[in-house]
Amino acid sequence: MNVAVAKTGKGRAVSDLFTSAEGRLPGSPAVTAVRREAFETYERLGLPHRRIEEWKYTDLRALVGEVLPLAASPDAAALKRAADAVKVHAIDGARKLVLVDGVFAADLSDVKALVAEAGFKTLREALDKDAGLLQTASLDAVIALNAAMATDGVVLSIADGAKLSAPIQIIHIATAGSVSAFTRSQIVIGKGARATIVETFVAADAKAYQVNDAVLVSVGDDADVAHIRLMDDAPDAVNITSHFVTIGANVKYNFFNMTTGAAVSRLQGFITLAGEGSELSANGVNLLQKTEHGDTTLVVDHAVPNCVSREIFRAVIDDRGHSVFQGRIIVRPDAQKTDGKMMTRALLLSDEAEADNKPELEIFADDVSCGHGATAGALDDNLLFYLKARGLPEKQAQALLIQAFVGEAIEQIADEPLREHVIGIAERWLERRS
């Protein structure tokens, strides 16, 4: 392979990156061949730019401009930092698991409960073994440099017909600043089991730091799982996350996804309906503010005939912020009886405030039930009227037609403690813009 060596824009070779951190990430020899190999293709390609058809609204050239060395692992201070944040942003009754700067925090997570229901252990763990966790098909530069330098993550087992008594809660906590923290975990869900999944993202005093993660799930035939996932990271940080899910037949795969945080962010998310009978509900809200900028990009792949699948996304931007969402919809030829629709929403709160809507269908088959939309526009002033003139201030009568707003998202979340927990943290990013 011919590598040019590029330099970042602070004039480092970019190298330089996976050369000073190698030493430090976890694997066997072959597992280090690997990852060399995936920086090679990083290497090559660079960050993503504008002129890549699926990065065209996130061009993280311009936007991020390098990507910051790796973050050293948390010492006794950053991990006071952490307990603390856990303690604010953990949910009730669920079992957590911790990562500090992308190294697990043993101290910080409930192993003991978790492993009387679930099989667990630990990114570093596996890839002592196996490194089929790092192996990507993707020519995507960001899911190259993922598995390059990912030092930890959580590698989870649910055992055929579990019925987990409790959310396993994954909370990703930054606590140093102008550092990156590589991620990658794995959830295997069995035939037949019930389990709740949430991923948070926060920051413990943490600034202009970075985040790369990446998730493997894979549902077993007849499982019902919830996956929620709530990125609230710091003003000035970047969070890019992929997700790659592959579900089975008579499956209820029920995902929510809410961004209120960092300055550029993006979820990528391809999920593979690869049983019959299976049911997806695509679900998310992003809340943004200042010159924040949200990219949701969703690629859902009907591989079998009978399923389907449901998507609605809000956004809510104010200021200078700038919304992405690009929804595409792939029906094989041989997954007929599909049903599949797609609906996003843009609530744009200033004159300056951006949204980026674009859905897409790919239908190769013929009997199939396929549609999609987007909207985009500002708040009914009407409906503001009638507000006020009942005595409301003006953020407060906001408030309540955004909450009706973004509230259809929302209440796809079935499990009741959890989505009033995401209904606070939603009234919390209101409060904040009043």
Second form
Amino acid sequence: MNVAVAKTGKGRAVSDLFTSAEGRLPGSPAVTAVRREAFETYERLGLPHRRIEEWKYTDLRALVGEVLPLAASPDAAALKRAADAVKVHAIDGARKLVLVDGVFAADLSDVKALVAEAGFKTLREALDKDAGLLQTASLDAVIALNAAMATDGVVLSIADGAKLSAPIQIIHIATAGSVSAFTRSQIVIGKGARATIVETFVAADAKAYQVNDAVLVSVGDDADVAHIRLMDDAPDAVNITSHFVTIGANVKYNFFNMTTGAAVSRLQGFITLAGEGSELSANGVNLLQKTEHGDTTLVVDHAVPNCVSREIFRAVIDDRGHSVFQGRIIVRPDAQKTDGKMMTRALLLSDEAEADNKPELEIFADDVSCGHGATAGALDDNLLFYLKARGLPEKQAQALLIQAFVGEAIEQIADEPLREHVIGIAERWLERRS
Amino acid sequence: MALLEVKDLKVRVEEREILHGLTLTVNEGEVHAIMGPNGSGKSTLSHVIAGKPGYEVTDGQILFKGEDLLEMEPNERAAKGVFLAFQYPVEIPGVATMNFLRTALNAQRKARGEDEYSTPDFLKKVREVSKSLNIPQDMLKRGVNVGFSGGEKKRNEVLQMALFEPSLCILDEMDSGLDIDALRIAADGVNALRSPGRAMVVITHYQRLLNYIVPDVVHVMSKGRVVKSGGKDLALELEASGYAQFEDAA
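Now show me the form predicted in complex with the partner chain; what you just gave was the form predicted alone.
What follows is the whole complex; the chain from before opens it.
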């Protein structure tokens, strides 16, 4: 297959990207029509750039330039490398679902258990029946591109009242360089169910690849969900991920994102509180070094009264890294008694590090309690000296203070083994800087 | 044997000279008190010995066990056995005291080429010492000094002294902010650590502390120099007559 990209200019990969991939994109003729329309939307918009307000700080035309051709299906050697990566990154006791270069790898996954416990299907299977999987409320260029190009993903349907004791870990592994992987997943959590979903993004010896992922989550009333995303892609990779989450009534939804990899990344989460009495905790950590650009954008939409949302975000930026946090809280006219708080703090470890914080409150109801705060600063010299005077070398003293700084966000993860897993990834990031 | 030798030390902070040629020798096993009015340079001396940034040494030297202390990073000085008990111990939210103690102790041991403490030995030692200092166990689970009272912070400094077993302890205004009971507990902890191989430098504005930690030698500092040295009676003399007589002498 000829996957060469004829590039006509920044931000405009020609339709070769689509036509050359079309034979590999699953779905009925109805699905193909949706894909074609989505691709036309992407072509019309091009990659987002700084004149689009939502993408002001993450100009993909400047940072990424072109969309790379679709990755080939992994061969035996790639699957072997992926299997090794799974051993390193799998969480003890978790049920695994593994996507390699955007293709579901059944042999590396706990298919049987998850079919039984979580109604598991692949996106490829689900698309035969449901073109709606490719449709979302918001359709910016990267989401449209994802709808057009998604090769695979996982579709979970957790039954009403199901209490899943083991976390479900979706592991995205890149084994090929200079290609793109497009994945889309759907997670439907039934009423009163309890589940923990972890998403992990890593490389197995792959360089300079691109990931475009979309996850559609729907949470039934009275459910209790922990959703953790750990993006540790290769240092020269690109990862653009969009989450659409709709939350029912009396739900506890605890989301955590950590960015420790990729040259350019953005997680954009659109979370709608659609049922009363729910509690959303949405937290994140960006750990960036060299020239990494990491963007966490969260839009929390209080559509109904009596919900609570809490956001704690921490960025640690070394070298010439650039962290972006955009947090928007929307309170609809009916959403009285909304309680929404957002706190973001950035720690700058070098003079050239950059942090952009953009908190936005859009409040249309009059009986609410909403607030936000943002700080940016360096490590406190007095604390550093105290630790050094007690015997800690400079780097170790810094590491201890950095861990404490991000700790407040990580502590929001209730499950202790998962928290330790996340702390372990943060510690490895700290060891990489030196 | 001389443990600490400060020779003709001159120190500047932002273009202003604070120490104008200070000389001081502390031998193993001795407890020295340094007294003096505010602004005489007492705390500057303690900071320079510990290696706090922001001080420029323009002349003189500091030898510790014969080695040039000024060439060492603060953490290297700590591993060699220099301990500064801070006048105002900092609060470090998010770093549990127990984790901090273990990390610091093991960093020092590693720098000296010693094995890390085993967990049971470490816990046993912390429990012993904290009990003698009246430090409750739940305090050790909290962030370093976070929400501690003034007395608790100072006791936490003494706890670290006991754990790290330094050969030189510098106590910077240990009595500031302490009521008499808190002072007695902290001083008892310090006295328990007096030993023939260990020296202490007690920096204080008031004679009161020296009722509890009785020094072998008392130095009076004024305007960046030691202007008088003597036995423990010198402190009582100062209490009666004040520092004014030395302001002119300096």
